[in-house]
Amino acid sequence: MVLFKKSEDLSKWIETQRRLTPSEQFFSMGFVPTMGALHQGHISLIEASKAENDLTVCSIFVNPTQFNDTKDFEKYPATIETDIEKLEAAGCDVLFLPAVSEIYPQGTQLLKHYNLGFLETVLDGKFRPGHFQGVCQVVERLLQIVKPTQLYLGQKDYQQCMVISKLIDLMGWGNKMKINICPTLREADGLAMSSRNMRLNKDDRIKAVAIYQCLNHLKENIKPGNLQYLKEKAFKKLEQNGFKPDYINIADAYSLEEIVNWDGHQKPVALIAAFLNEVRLIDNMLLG
């Protein structure tokens, strides 16, 4: 694996890989990007890049815009080495590993605003506001640096991944790159596999799988008619549990509006985002 920390090295490298690829074959490249604290979870998606692409490149930063709370960017887990140590075994191909000057030259101040609409009224966008600026600003960095011709995504972050997909969109690179969005992996409990439950103490841990338990409650009781009912039952269950949940909504799958009479055909989401005391954690499951 090569490891690259300056951006400029690093789009010279690739281009030179896309030289060295014989003009009639088609070079792809995939593109995973992480904040690190790498787990089974991201480690799946470097795999399906592998089994899809020439070559595979994995970007891990902790991006400093998309944290709406100080203290939960400087509580952000870091473990580079054993990061590595997963990604040469997996067999990625490239890590880019920039400081914060080069994703932001001009600094963190007065960076682009994006149009994104209803998705940042909603659910995270209402609860973490300026969240998903910054992850647009990141993201758009960081595909300008790389340009991969697919992007791997995790499910567990269902409305980012939306957000994303508006994001490129906005770019106008819709017809230049893919994005493969890829299954939720758990724990044999059912708890999302997540770079946060490394901050969950042992207790916490065995309460943390409520939320799966919730969403397949959701899953299996759902049926045509008003579903606050099952909203009610969830988040009085997680309050049970010691959560302090932000929202559990049902929503169209593919619009995130929310879904009060469900008619039995519409596509439905569950969505889920909680504390446990300081740690806060998400998931998703598609219901119908």
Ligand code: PAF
The other form holds:
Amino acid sequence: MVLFKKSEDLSKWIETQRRLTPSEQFFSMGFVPTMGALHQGHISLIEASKAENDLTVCSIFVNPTQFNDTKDFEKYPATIETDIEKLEAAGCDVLFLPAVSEIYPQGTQLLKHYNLGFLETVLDGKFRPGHFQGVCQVVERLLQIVKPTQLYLGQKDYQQCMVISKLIDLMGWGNKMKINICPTLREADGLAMSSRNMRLNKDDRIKAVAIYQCLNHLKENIKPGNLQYLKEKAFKKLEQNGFKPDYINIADAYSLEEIVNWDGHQKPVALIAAFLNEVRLIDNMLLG
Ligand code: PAF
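What would the structure be for the form predicted together with ligand PAF, rather than the form predicted alone?
Now the full complex is given, and it begins with the chain already shown.
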């Protein structure tokens, strides 16, 4: 695996690889953007990209502009040595490991604002003000440097996938970049794999499975009609397990508009964000 810290070096190297490919116009490159603390979920994205592309690039960059909570940023797990080992074992071709000054040469103040519309007013958009602006700022910059033909994202960050899709539309890149949304990988008990799971203490790690159980409960019990009672029950179950939920919502899987009365046809997705002590976990499940 080749490691780059400077965007210019990476861009030049990629361009050379493109030119060296026998059928240059069909050159395909998969990109997996991450914030490190890699787990099997990330590795499954690398594997998906490797299976479909000439070249697979991964980035590790803990983006300061997407953290609305400085404590969360400071405590974000960093495991770079093992990350590199995992990427090499998975056969990743390139790792981009930039410094903040490389991504934001003009600093992190006065960055671009994206018109994300409704998407930014609900769920994580509402509970983490500025978060999705930060995601767009870093993803636009990374995509401009790497210029992949395919982007690989995990379904665990359901709303983020929709935001990045919107970003690609806003940039007019839809015809040159395909987004692949890959399934959430889960631990044996069902907890969605996440870098933040590393921050859970032993007791909380056991309790954390309640999110998955709630999602399953919603999936098994959803019926046409008003969904309020079902959501309230799930909320109570999380609270009983020591969580402080930000939200439990059932929304239209394509628009993220809340479904109050389900007609039995609209495609619903259940989304949860909840704190266990200081650690905020998110998860989602398609229902119906
Ligand atoms: O999902 C993440 O790890 C991050 O939000 C991303 C997409 C790498 C942008 O920093």
